[in-house]
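Have a look below at one chain only, the form predicted alone, in structure tokens format.
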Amino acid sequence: MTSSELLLKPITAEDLAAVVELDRQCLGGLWTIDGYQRELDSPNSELWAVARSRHQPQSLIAMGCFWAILEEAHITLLAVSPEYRRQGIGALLLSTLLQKAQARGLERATLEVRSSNQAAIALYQKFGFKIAGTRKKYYQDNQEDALILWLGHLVIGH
């Protein structure tokens, strides 16, 4: 899949059904449709998606969100549909989130990631994130620890 076939877009209310389905598929149903609506309504949230085709903007294959908290972008989710992983889509979306954070004047970024999610950890480290700590038994579904990752200066261009 080439990047010219993909559509990078802000998530809108029309996308909510597709977003919840992608959430269910990738994250096990982390947020509800009401939760995503609250994110859309919040001036402190940025939600972006990647669609499979410019001609099918509802065909979402990836999504990401961050909260602007003081000078910090707290990345709350980054999800890529399993069949589209390892094709650079996560990097495209992460780069976009960091660019949007920088455009808002944010200076740093942070996130939590499952300690077993080596592919995601490698992606984040490629962008300069460093391990800052651990949240013990953070994930309720299996009591897995989360690594806290931190990016001290928002610099784009990876």
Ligand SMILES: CC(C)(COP(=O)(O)OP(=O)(O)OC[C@H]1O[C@@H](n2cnc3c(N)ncnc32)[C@H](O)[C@@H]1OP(=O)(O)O)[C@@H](O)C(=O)NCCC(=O)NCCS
Second form
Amino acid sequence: MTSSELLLKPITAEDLAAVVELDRQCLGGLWTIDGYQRELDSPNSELWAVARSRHQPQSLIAMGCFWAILEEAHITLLAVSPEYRRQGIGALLLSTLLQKAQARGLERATLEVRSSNQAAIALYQKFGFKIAGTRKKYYQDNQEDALILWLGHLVIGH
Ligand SMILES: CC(C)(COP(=O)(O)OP(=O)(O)OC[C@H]1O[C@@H](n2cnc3c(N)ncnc32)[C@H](O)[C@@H]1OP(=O)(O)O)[C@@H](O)C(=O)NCCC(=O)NCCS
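Can you switch from the form predicted alone and show the form predicted together with the named molecule instead?
Everything in the complex follows now, all chains and molecules, and the chain you saw is the first one.
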């Protein structure tokens, strides 16, 4: 797939069904449709998606979100459909989120990630995120620790 076939777009109400399905596939059902609707309604939340092609704008294969809190971008989700992983789409989306955060005048970015999630940790580290601490037994499903990652300066590129 060439990047010219992909469409990077803000998530809108029309995408909600596809977003919830992607969430179920990639994140085990993190947020409900009402949760996503609240994100859409919030001026502090930015939701972006990648669609498979410009001709099928609702065929979402990846999504990401951050909350703008004071001068910080809190990345709340980043997910790529399993069959589209390792093609640079996660990096494209993360780069987009960081650019949007910078455009809002935000200065830093942070997130929590499961300590076993090597793929995500490698991606974030590629963008300069550093491990700043641990939240013990943060995830209720398996009592797994969360790593707290920070990017001190929102500089684009990796
Ligand atoms: C984490 C995730 C978003 C990465 O998406 P992706 O599109 O596969 O990532 P990319 O192809 O852009 O990879 C960029 C870099 O991340 C790292 N990376 C990605 N997947 C990796 C893996 N399975 N193992 C090791 N490193 C990996 C590599 O450094 C990679 O660069 P490279 O391909 O040049 O080696 C994807 O695996 C995913 O959706 N996982 C499930 C949801 C999740 O865990 N989200 C993060 C929650 S905080």
